[in-house]
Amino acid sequence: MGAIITLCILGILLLYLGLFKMNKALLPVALVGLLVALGFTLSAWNTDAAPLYNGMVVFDRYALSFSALCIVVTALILLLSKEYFRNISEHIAEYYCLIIFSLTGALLVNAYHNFAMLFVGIEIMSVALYILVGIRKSDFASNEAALKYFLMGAFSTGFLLFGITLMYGASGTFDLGALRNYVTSAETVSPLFYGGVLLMLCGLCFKVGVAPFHFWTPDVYDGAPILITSFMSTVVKIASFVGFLRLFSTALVPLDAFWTPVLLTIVIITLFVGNASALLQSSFKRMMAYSSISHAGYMLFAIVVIGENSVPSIFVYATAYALASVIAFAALILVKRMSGSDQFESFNGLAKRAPWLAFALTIAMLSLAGIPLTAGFIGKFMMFNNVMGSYNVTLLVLAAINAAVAVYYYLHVVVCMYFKNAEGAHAGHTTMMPAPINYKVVLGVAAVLTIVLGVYPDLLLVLFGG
């Protein structure tokens, strides 16, 4: 809990200092005091973990785990907002209170033990990023993105409280523990808990972004700014599904031949949809927009078929995700802010004019394709590991496939970055203009993670016992 009040106390202290015009105090207190609440998460780690706050809360290990990756994540993601902010307006204060606002959500949800907190989490975390979507008020692109993300995720919203509303008609609580208590020992389960868990299941399926339930994705995250696009990606998609497994793990397993039909479904169309679509993309941000959502495909791996593998499988895909994902969108900013587009074509040459950047371009999109020595590699095959183990060889096949036509599309920018020659205005440049020092921190760091854990993800495992 120290962490979430730290992340509340920072939003407010970071407003307070924007009042009075100190913008450069802005990124050392944000960081600051993101390395203060991961204190706070890294010292939980080994007390109780039995519910808070009559069983609103629960800090245990799993909860812990996700919340630290999403600190660590939100702070690599300041750390390129310097110059980011700095180009787009004068009042920046507002940019970093809601982004901690919104990882402050995130928390929250990645530690509910009762659907008020996960609600409250969930817009807690919804309407910041509402706001920072449409930020840029003269971008029409920016407006219209934030329109659709309320839009849509207003209608999400109400899918979640029917369902939450029927799930409670049902069993009367709100509780996880007291609903698989319900479930379990109920000689027969409520037609109208049944109803529930479908409409949770729609409503939780928006918010992580699978298909059919993707359609504000690529729009959203296109409109975007890039950076608040990064943040989306991997925080807020991180987040909703620790969310969504932590539901589907602690009350409804005695029900999976139920849900488990509706989620396989689900999972094979959003492989197919984000994947096909991924492929007919020119522009490397809405490349990734989709992308995101066949990954969104591969995490639901982890509870189609649900276990104990379950968490150490999603944290090491999630933590794989997050790193590539955070390199590929500053990849982004930095050939964006030289070339002015974020089509493909940005991309050509860049191995020539700068060679460090494509190497760690290069890194995530091996990462994101699953290729060996990375640490997608390893959340793959952990997430095909528990397919295999269930013997659900249908979907294993049909993920190998959609995994062979991504490899395709990632590999798609590494061959223009190191086969093609740059095009126009750039194509007499040999060099690119500096990045700044933060860039080739977060790049650097998140590039060395991203082998490290594909050659040691017993770094990682260790956290659950693995």
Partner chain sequence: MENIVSNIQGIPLNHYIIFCSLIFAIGVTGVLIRRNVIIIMMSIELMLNAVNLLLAAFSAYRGDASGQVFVFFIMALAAAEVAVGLAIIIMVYRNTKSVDIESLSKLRW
The other form holds:
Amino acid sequence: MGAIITLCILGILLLYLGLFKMNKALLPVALVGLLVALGFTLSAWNTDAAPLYNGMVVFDRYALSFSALCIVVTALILLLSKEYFRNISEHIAEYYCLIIFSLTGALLVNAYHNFAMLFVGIEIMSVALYILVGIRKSDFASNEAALKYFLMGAFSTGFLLFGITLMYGASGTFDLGALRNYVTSAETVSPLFYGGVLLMLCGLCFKVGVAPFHFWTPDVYDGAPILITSFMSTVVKIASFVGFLRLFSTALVPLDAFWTPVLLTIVIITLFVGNASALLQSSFKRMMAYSSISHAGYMLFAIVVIGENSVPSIFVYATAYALASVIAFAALILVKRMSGSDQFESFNGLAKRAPWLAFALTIAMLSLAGIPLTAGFIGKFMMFNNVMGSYNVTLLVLAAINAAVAVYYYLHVVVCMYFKNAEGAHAGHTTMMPAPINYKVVLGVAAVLTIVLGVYPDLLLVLFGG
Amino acid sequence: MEAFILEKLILVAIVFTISLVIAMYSTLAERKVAGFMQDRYGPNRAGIGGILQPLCDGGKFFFKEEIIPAGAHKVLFVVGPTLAIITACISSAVIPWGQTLTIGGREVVLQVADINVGVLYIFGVVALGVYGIMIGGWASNNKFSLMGAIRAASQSISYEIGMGLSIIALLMVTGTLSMGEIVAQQSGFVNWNIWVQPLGFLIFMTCAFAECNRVPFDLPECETELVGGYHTEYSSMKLGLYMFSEYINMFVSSALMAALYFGGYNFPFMYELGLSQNWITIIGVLVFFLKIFGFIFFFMWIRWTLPRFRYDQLMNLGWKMLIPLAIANIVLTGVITIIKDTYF
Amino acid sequence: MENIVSNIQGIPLNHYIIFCSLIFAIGVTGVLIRRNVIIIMMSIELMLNAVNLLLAAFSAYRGDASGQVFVFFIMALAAAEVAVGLAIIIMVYRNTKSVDIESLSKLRW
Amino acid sequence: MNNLFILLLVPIVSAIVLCFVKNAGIAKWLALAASLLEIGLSVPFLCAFTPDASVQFEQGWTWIASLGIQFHIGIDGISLPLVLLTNGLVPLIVLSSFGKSYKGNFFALVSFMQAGLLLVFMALDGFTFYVGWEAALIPIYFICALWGGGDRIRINLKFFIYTFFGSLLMLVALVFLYNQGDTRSLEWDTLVALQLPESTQRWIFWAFFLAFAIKIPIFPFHTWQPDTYTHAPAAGTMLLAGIMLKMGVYGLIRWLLPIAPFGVLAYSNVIMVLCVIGIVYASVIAFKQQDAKRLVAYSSIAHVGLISAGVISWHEEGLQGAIIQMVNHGLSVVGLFFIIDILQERTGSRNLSDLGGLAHRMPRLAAMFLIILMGAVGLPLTNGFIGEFLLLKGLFDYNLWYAAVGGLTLILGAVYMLRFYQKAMLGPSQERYIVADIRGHEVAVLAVIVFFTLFLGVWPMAVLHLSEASVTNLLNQIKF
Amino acid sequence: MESVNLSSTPVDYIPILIQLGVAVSFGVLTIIGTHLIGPKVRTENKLGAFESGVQVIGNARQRFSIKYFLVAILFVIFDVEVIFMYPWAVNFREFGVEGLIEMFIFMGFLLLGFIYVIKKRALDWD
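For the form predicted in complex with its partner chain instead of the form predicted alone, what are the coordinates?
In what comes next, the whole complex appears, and the chain from above leads the way.
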């Protein structure tokens, strides 16, 4: 809880720093605040995890680990923001503040134990993002993305709420624990409850952006400023998944015969739609958007087959995915700053101009593709393992096919960087303008972490008492 | 059940008539007060001392030509004033006019409806009031009207926050949302809420002025700038309805202030004089109306005393003065109440 | 409270459920078929209000206040959402001079 | 001193160091030194190895404790020849690139790949094996795509995705196996002891087989191979053909046979047919080739077809033949590709119709070429002979007809290889080429290859006695 | 205080409906009445928009200052926050000191937002 309170105060503090024209202090203060929040999160690690505040939130290890991940990823993203926001607009403090608030919402979603907190968390997270997506006020794409995100977000919230309502109508509670009691003890679960589960599934699928509820994702990810896209596709996505998993693993497991087929269908559609669409993209950013859809499909594996391994596997997968995404988007920011485009072509010849950047991006892509010795592989292995636990061989083979397809578009950017030469205006540049130090730090940290986790994943897994 | 409905029907009819009559005569009173303040007579031709003047005005409204401008949205143009008068008329439903009156063995409560969320009801209805103005102003397709309508909307929502916050402090004292309860608690004289909520009352009153679009907050219709504002294009009885609704609003807010802060029908020594219940009730009603008239007079007094605000002053007063003050009032009330409860 | 509960319970629960589902469905349909952004937003509000109503009904039936508290949360956050949404729509309108969803076609799905 | 992990560590360290070396001159010497050090380090293993069935020099650490995954390496008679082959060929490949001006990153990739290959050959844990398997793929992809020619991007992407898809299937199978049994483990011992039901073994077989078959490549899965070989840089081709395809064969022997014996049994006829078709088909195609590199590429398909058939034949001779032939094929194919590279460098073409009559201008090359060629064809007293003989013997024991058709490989191989030699070296001399004979590092590389070609031809037991016990043990281990 | 009548039945709302009915009929009847009684002489000038006698230029339904919009948004937010206080205020004594502190924290955040809005000059009309 300390983390959430810290972040609330931090957000307001940032807002007021901006008010008093202390823009230079924004980033350091934000990072220190995140550090404090991380400290709170980690210090609660060994305490008893009982639901707090009348069962509203629970800070078990599950919540804490994901909270820590979200905080770390946010810190990495904020490190990238130094010049980024300044180029967009003068309201820098507000953006920091909104990101922090969004993170607060994410933490709340991580730790909810009552639907009220799930709803509040999701809303805090999303409402802040609606604004962030549209921070390029005069950029039409950004406007459009903001509007679409807003409409879709609000729409899906409606589904989520109706689902919650029906479940409440059937069980008379919003509390996850009580809900579980209801599901396990009631002789016949009311049909209302089933309807509620379905609607909630729809709502949550909208939020995490899996097919067939994914159609907003590419547009929004594409239209939003890159930094915000990276935040959305990492922290927000992870938090939504955590909320998703918590609901199903805590309360709805006994009903798995009902929702597993539904979810299974969704997973398969997601994998194919995400991959097939990503294959066709000519823009790196859009490719990342679609790839995030297919990764959402992989992460759903952990929910389709809920078991003791679900949490660690989704955690490792999410970590790998988040790190790789941060690298990818950081690289994209740098490349776009130079070439003004987020097409694959602008990556041409990057290996010559900025070898280390290209190297880091290659690691990220390999990690996303799930090649061994990167964190992505461990995530994929654990996910596969998870599914295999219930002998879903067919699903696994489909996943393997998709993973092979995915390699194609992940390597596309590697191909551009290493094997193609820059043409046109940038051909003359033998070196790119050097990346700012903060980018170097972020890229370095993320790349090293990706490799280290790929080589020695026990660093993370030990958290879950393996 | 039938008796209950009949009783309420009669009560509604009486309340309705009274509010209409008061609204009508407020116009006369206004002019008379103006005359008094400006050292002149005011209307004095129709009837003795101009007593028939409102009737003449009303008649004139009816017989004037009604004009619906060519560019106006026909339906909304008519809906606007209708909505305004409806909301004005129904807000008085929860005000307790007096205690129970025993007529032929039947106890009649002099309150149309004693619902447990009376205060919220009033707020809800008052908030609706702005729609009438907004719709009418927009439908007119006139720049002045639109201007006036927007100003009205903006002003009324701004002051609604202050009003809500000031009421919260009052609710902390009363512990109930029922109008009947609130007034019943203020029996006698020392129990009046004004003694514990003076600041709240001031805020509430200011906001009430603004909600009624009365001078000094009558920017939506200031004739010197906006030529009547939202009702520039209105004529005949539709204009009349707007004016009616405004005066009824004034009447209702006066009643509200009297009921919430000045004890409503309660008067000093009401139980000590040994009067029978019916007499207490009748005197109470008279006292209540006396208080209402006092407030209406106050409204008019202010009108002819203070100049109109500028728009920025208006917004500044609402947002930067009243809201912080109201919050401070809540904090103060909370702290004092807690201290009082704990230590005394 | 008992009184109001018994009165609400006078109406079968199914009626509330069907009624609210209908409103919700109307909202969903509105979102899906209307092209004016403002109307879409209003449809979304309609969905939320269907939820509110149903929550209140359930809450009354179960004599459990938590449903009504939830309604508070929904209202508050819906307000925040609307505030942001309106701002976004204004921003879009300033750039495109239109509130038609069809005009948003720069990004293609 | 016999620490296998150090053997792995040396190439990794050298790869990291080489990453930072910009100077081409320093880089190549550094790379050579590292690979020679690696040989030096592997010789003690050969000496200390006792040729019995046991797994030796074992080393194991817990890798991912919570998943029960080990980092487990060790060597037995089957892997030792391949480890030695890898370590032996890498310096040759490095040396063969001395003529080019590769920078440190090239050699870094080669070293990294060497580490991956070694890991594959040493792995005794499925996870370790898979990691090595993929780790070897990344550098070769970069080597081929960065320094290759032709439509390298498309070709190599195809190669990568093709093989990656195969390995994903293997991953699926591994994950499945991981979930079998009482303890979660991917240890080789555990997996072999699983005794899965036959129906399960059947699909496990296909999952593994596809991964290996694509890598080897066996007939219908070979389509990536000729293009990739042709357009890769010489060193890349050598790595691919010389060592990497052995990963597949090794996988068949090490993992497929013991884990899914019933699967092998059930489908061995199918596989055999595929192998045999591959042999004939590739030989015929090779005969029609004008591009020398393509010719050798197809010949390679034919050879590995025979090797795979030998493995599948399930006889000691077949397996022994497969092992020695892997070594032989590695040697000869590296030599051949190097020779082609030399020819191309000198003449600017590797098209057979452009070449001719080079023998008298390059006598040393011609001689060495001939010996290596003989080895590839499988003439007695060269290394290829004993390998092919054993393979055919195994095949013969399995089924006469397969052996008969498989035997064509000898005849057809002789035909297209000799045609190659004749077109390139003999015949009317093309006056427009001013070519110098081989020298320096070229001689060194070829001389080593020639030496081993003859050495193994004379004394094949050098390899065979290493693996004999292990192969027998493997065959005994498999219970039907 | 003992006789606090917290219950409210739908019957209590019937008088309100009655009053609503009366009000609606009054409004509608008046409108219809004037429509029937008043004279109708339409001229173009009379039906045009009134702009103090000046020639009408353009449509009246045009964009207006963003400030009004800002006020509207702020109202929506603050008014909803105020709603949260009603239940608290009514039951204020039961919640005691703890409730008071909690609400003060809530109001503190509200106030911080409010100060931010003022500092950002969102409410300044120039």
